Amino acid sequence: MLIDEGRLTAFSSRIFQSLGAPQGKADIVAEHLVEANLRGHDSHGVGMIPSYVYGALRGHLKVNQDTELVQDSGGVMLFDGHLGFGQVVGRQATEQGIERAKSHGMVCVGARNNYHLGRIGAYGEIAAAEGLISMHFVNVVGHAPFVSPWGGRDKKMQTNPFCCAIPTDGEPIVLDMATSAIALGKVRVAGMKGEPVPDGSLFDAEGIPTNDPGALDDGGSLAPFGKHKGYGLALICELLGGGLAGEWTMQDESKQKDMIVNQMLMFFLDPDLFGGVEHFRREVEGMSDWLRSTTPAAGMDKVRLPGDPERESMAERRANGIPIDEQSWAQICDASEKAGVPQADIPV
């Protein structure tokens, strides 16, 4: 099915609400799923509503909740997310840390306890917007690992997200990616839609590569992109967002239960921090200009740089609406009605 944009986002709002979130935190988490949907990241959209009302009945979701400074240092600033909706604290201490990075060029960020951050791109994008460069090192953990450490079979670790965003005269440069080969929900969509996953993305109980979404269910784990590439960088985002920022890193199995939390470390800093601003932005235009002036490979359209795949996808869904699959639906309508959304008011 296709369903609009607005339609889509009231709906989600309605959920939450119904949950007990009054209306403004409501609000910022169905946009922000939305958008992933938007922007192509369907694994992070709508798709995880019926977690989150899970979770939320379970008592674990604390949907009123905002994020508490704990430590204030000047440069460097901790916040506690105390479980609340990912969308809403972790925003809340980015968008503090980004104040403090105005004043003092640099800030370095802990944001622990956040119930799923969601789609890390959108608080790249929120610094961008105000001019600044950000990095961020997620760990996730909460529930069972899913990700098997370069060279081994046993699920180990979890998907791990980084991102790094670069602001432009345009449109921001946005590096955002899971450190497993794919993200666990985009295995969730690829089941639901009956597909398989692509190469290099999954292995089964016994460690040999697959491409069936069903093996992560039967024993199988989620790879590493890149082999031990990315095996290294989900240790450093496990180290530096957990260990560092956040207060347990996956060792730590008697946490290991049905939740998803997100603990995570940024950096924001102001692009005129070592006085060459206008040095900067035209060696970024002039790089951009060069990669994207590359003649395209056999089967290839053209070079794209981080964040312009998002980009068309968003101006293709806006346009044509957005691609839910039926089974994800079911469950998006079967977890409102679990939040206590009438099924009369379930859009169809």
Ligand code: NAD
Contents of the next structure:
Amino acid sequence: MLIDEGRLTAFSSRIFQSLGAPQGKADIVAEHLVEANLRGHDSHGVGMIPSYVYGALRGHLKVNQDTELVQDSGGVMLFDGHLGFGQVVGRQATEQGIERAKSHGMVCVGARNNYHLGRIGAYGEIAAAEGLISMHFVNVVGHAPFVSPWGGRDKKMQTNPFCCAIPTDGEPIVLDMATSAIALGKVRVAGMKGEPVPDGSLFDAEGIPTNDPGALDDGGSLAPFGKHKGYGLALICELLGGGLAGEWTMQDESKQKDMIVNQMLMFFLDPDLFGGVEHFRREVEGMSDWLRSTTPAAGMDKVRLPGDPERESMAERRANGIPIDEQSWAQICDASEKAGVPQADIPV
Ligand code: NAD
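Show the form predicted together with this ligand, please, the one above being the form predicted alone.
All chains and molecules follow, beginning with the one already shown.
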């Protein structure tokens, strides 16, 4: 089915309000999820709703929580999200960090104990819109691991995302990626659609490469992207996001329950501090043009910059609607009933 942005956002917000979230917070979460769908990341869009409903009904996810500034030494701020909606508490920490970076030039922000933060690029885009460079190192804890370290068969970490966003005079450059070969949610989406996952993204229980998304439920593991390099970056995210900013890393098996917690270390930096922002902007623009002018490789249409595919998806989905497969939609509707939304209020 195809559904338009407005109806999907209103329905999603309604579900979160039924769980007890005030409208302002429910709208922020709904808009974040629907934007992830618009940008082509269905893994981090409204398909997360059943998991959020599950988390809220079990008391893991606190639907009316604000972040708390628990330490402040000027250039370093530490926030505790107390397991509030990541889209709300993560945004609050981001906005306060941005304000500080504007007065100090640079700030390092720890944001611990956020329920699922969603698409990390969203926080980088907020900073870029304010003219700041940002970097985000995130670990994922709260449930059993899915990703094997390079060379290993056991699952030891999660999809630990990394993001760096660079402001430009136009659209920002946004590198926003899981450190696994593909995001966990993309395995879920492939399974729902009955499609294979790309080569190199999954191992079965014996450590043999497979394209079957079902292998993950049968003892298989997600591969790190780029072999030892992605594994190394995942470890850095684990240590900076979870060990430094956060309260725990994946090794603490006693804390592996049935929830999704993100802990994030962020840097916000004013590009005007190094030789003037005009110089930097010129370099960014020149480099972007230089790369875009590359002759496409065989079978490719053009060279893109990080952030381009998401913008292309957004333009297409805004015009034509957001596709949602039947199984995902059935699960969202089921979750909405569990949250207390009357069946008659379900769109379509
Ligand atoms: P992806 O592989 O689709 O894209 C990764 C990056 O590569 C993006 O910045 C994209 O713009 C860029 N890119 C893609 N194709 C490109 C091309 N042809 N040329 C240049 N750049 C290109 O993303 P992913 O790794 O599957 O991650 C998806 C989302 O999942 C991200 O938003 C991430 O933040 C999110 N995520 C969240 C969590 C969490 O716990 N909250 C965990 C993992 C991932």
